[in-house]
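What follows is a single chain, given as C-alpha cells, in the form predicted alone.
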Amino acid sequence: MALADFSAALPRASRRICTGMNVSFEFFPPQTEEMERTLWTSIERLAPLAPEFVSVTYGAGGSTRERTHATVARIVRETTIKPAAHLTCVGATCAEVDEIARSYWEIGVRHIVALRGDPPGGVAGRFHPHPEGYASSTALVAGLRRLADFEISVSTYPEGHPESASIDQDIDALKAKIDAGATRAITQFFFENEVYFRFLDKARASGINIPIIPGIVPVQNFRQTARFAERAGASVPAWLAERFEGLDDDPTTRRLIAATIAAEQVFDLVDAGIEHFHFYTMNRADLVYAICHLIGLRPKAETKDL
C-alpha cells in the first residue's frame, strides 16, 4: 500500500477519540487497615471516571459476608458511584440469603452480582449447596428477581468453567441464569482475545442477546495472576510468561509491561466494537486508571467527600 493510501485511511477506533466507553470496576473487602486505606485510595482515584457501577467480591464460602457489607454500605454512604454487591449460594439457607439481599435493598443497592461461590476451600474444592440454601446460580437469580427489582449480573466462563465438561454447558447455564432474571453477564478474565469473541459469536448464535461484558485484568503480579488463572481454568499463554520473564525483583518495568500488554488487549477490543469493560483492579488503581485514560475517559464529576 502507497504511503498516501495509508494517510487516507481510517484510523483504528481506538486511535480516535473514543466515545461510549463505559467502564466498572471490581474491588475486594479489605483484611486489614492498610489494605482498607489502599482500597479507598483506589476508590478516590477511580470514582471520578463515573464507571457504570463498582462491584464488591464475596470470598470462598461467604468468609468475606460482613466485610463486603461494610465496604458496600461504605460506599454508598461516601460516594456518588453506584455499587453492585456480589452474593452467593455458599454455606448459608435461602432465608440468610435473602435478608441479605434485603439489607442491601435498605441502604439503596440496586445491583447484584449473583455467583453460585466458591467452597471454602476454594475454586479447587466442591460446592455443595446448603440443604436449606440455593442449589445454584441460576436459583439464586430466581430468588432475588422474586425478592426486589434488583438489576443482576452473572458470571460466564469464555474458556469454560473448571468444573464444566463443555463450552456448550457453559452457553446453557448462562442461558439458565438469563432465563431466571440476569441482566447482564460479565466473563473471567482472559488474555487472548479471541477466546472472548469465539465465546460471544457461539452466545449470540444460541440466541442470548444480554450484555457480555468483558473482564480485563492488569497484571500486578505475574506469579500472583498465573495461580489465580490456574484455579479460575483461565488459560496464561506462554508469550504472556515471556514478557515478565527476569521482571520479578524489577516492579517498575514490571508496572511498565503490564500496562502496555492491558493497553493492547483493550485497544483490540475497542476496534472490534467493544465499548464496555470490567476490569478486575485488585484494588489499585494506577494501571486501571491510565488504561481508561487511553481509551478516552476523563474524570467527569466531584464525588461525595471519602
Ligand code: FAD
Contents of the next structure:
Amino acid sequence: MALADFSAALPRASRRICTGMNVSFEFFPPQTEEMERTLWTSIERLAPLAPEFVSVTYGAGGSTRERTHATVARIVRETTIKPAAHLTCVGATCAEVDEIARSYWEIGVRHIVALRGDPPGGVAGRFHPHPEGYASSTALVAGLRRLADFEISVSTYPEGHPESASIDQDIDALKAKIDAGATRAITQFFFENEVYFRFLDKARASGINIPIIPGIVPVQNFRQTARFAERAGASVPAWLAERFEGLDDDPTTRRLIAATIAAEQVFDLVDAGIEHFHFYTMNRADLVYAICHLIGLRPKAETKDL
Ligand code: FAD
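Next block: the form predicted in complex with the named molecule, after the form predicted alone:
The complete assembly is shown below, putting the previous chain first.
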C-alpha cells in the first residue's frame, strides 16, 4: 500500500522531522529485590533507544549513597549507556562527597548531576549545610570541577524552587552554577509548556546558553504525581486533574490517558524546536518507551550482557 505523503502540507514539526531526537532517562535506586528486577527490566527495554545518558538519583539526606553507587556501577558493567550519578551536599563533609565522586571517576563515570539536595524527610525540612560540607549546589559544582574533568549537570526550576523568592532568583542560581562549571541544566517537571518557554526566554535573555533540558514526567499515578508536584514547586493544572477524574479503579484507561498527555506535551515541545527530553521514568519503561517511539526513536544497539 502506498502511503500518502502530506508532510509538505503539515505545519507541525513533530509530524515532519522527528529525527535527531535526544533523550535521557532518570531512575531511582531500588530498595528491594523486586524493585531491582523492575528497574533492570526497564533499563533493558530503554537502553536500545540509545539515550544520551541515564541518571540515577541520590535519596533525600544522602540515604541511598550505596544503592545509587551500586546501580550506577551495574550500569557501567552491564550496559553501553553512559550513566550520570546524582550527588547532593546533604549530611556529608566535602571530603566524603569528594570521595564518592572520586570513586565514580575510578569506575569510569564521567557525568555527575550536582544538587544541593533536601534533608531527610524531603523539601519540608530546611537545608542546613554540614559544618564541613558543601554549603550549596554551586559550591558542590565548583568542588567537582576542581576534582576531575566531570561533565556536570544541574537542576533548574521553571516555576521557581519552593524556597525561591522569584524566578529571577532561580535564574541567578542557575547562572552561579554555570559560572562554577555546570554545562547542562535539567528542569523540574512541568505540565504547561508555556511555563518552560517563558523560563527559557528569560534564561536566554540573561545570557544563559547551556542546554536547559525539559524534565518530563509521564503521570504513572496521578495522586502520587500531584503530591510530589506540590512539594517540588510544580503546579498541577486543573485540566490535568480533570483528565484523570473517575479513573481511580481503571488503571488501563489511566495509562492510556497518561501516554496521551505526555505525547501531547512532548509534541508541542518538538513543534517549538526542542530536541532533547529528560524523562523521569519512575523506573517504569512502557510509557516512556511509547513516547520515545512517537518522537521517532527506534532501537539501535544491543547492550552488554543484559
Ligand atoms: P539549588 O541549586 O540548591 O537551588 C535551589 C534554590 O536555592 C534556587 O532556586 C534559588 O532560589 C536558591 N539558590 C541556590 N543557589 C543560589 C545562588 N547562588 N544565588 C541565589 N539563589 C540561590 N534531590 C535529591 O535529594 N536527590 C536527587 O537525586 C535529586 N535529583 C534532582 C534532579 C533534578 C533534575 C531536580 C530538578 C531536582 C532534584 N532533586 C534531588 C531535588 C533537589 O535536591 C531539591 O529541590 C533541593 O531543594 C534543591 O537543590 P537543587 O540543587 O535542585 O537547587
